[in-house]
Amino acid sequence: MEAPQYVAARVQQALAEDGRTHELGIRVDIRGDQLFLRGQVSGAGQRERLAQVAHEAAPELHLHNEIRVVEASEPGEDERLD
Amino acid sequence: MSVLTDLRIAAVGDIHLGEDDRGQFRKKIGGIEERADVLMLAGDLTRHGTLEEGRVVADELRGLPIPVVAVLGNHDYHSDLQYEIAGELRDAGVVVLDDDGAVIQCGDRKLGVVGGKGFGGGFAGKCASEFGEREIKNFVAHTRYIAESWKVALKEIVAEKRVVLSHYSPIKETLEGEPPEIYPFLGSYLLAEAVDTAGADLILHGHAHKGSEKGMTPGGIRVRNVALPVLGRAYAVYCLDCESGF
């Protein structure tokens, strides 16, 4: 059986590298058969295609896919630099 | 007589839009002029470097009110157009650094803006050195002639404030947040020391979507990480002091 380290590393080089996703801060944990996503994306469809390209990167893991939508917010309060 | 005023400087970094997000940032900035005066984009403005993203976002900043000022980053590079896009988005009428610098006037007060990519390399004391097989030395020279050419850059530009933009961060600090082990593919110390050792008023970079905000450089210059989802908001304003009439 394959290390899981050897399979996180392959699926997080495939987020990176699959032309649908090229996504470079994803961290990738295997625990048994459980494969969990994490990090923070700016939108709902490419939350989705990492998903889609590691469950192909790794189809016999369960996958939980725990990767967060960030929606940007109004700019917020100025900052001035004295 | 004069007067003390804000130059207000607009930041945000690592966009990352796609064919579908056509519409989307220009709705985010929307009032921009109302807040800001002068934008500035600190790279990854694309998700695949492709031309058609490329076009999408110099469509989103095609006729702002205000100035923009950009550089591209390693997602802009990955299908090697990055002149392409670079072409696109000065087309648009965005002022695109590639290691060097621009005047903008901003009202009556001249802001210089110096920068571009930058690359990685590490941080003194966990760094790359020009020793050993030629890809190791290509990696580093490559930062090296990056900040060279900023400090010449930086030394030549005339005006009231200066500004660094860049995609990759000077310092560590700004990383926090990120794993220590990935931090040379983050930054470069290069790129501080010269810019500390030709002085600017900031720097702003992108890059590091799990680092912090807020840092300095040895030199005690202010670095900021805008990188959209460090800032969590559409785009983050910095206030400089500035003497009107200059």
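We call the rigid core whatever largest set of C-alpha positions still superposes within 1.5 Å between the two forms. Since the model is a prediction, treat every value here as computed from it, not as a measurement. Positions refer to the first chain, counted from 1. Compared with the form predicted alone:
E71: CA moves less than 2 Å between the two forms after rigid-core fitting.
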Given for the second form:
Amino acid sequence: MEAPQYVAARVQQALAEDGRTHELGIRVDIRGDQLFLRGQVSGAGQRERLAQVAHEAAPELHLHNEIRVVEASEPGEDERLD
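Given the form predicted together with the partner chain above, I would also like to look at the protein as it appears in the form predicted alone.
Next comes a single chain, given without company.
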């Protein structure tokens, strides 16, 4: 059985190198047969792609996708400096 830190490193490498994700800011934790993804992304599609790539990299683990989607909105009024 592969050590958890090696599995986490393999999943993080897949998230960084896969053409669908190219994501470096997601934390990967392995606890027993559970894989946890944590972090923030700017869209629900990216969140789902990260889960798909992580599952492909470690299909033997049960995935918990705890990545939060941060809403980006239009900027407010211009700041006036007098």
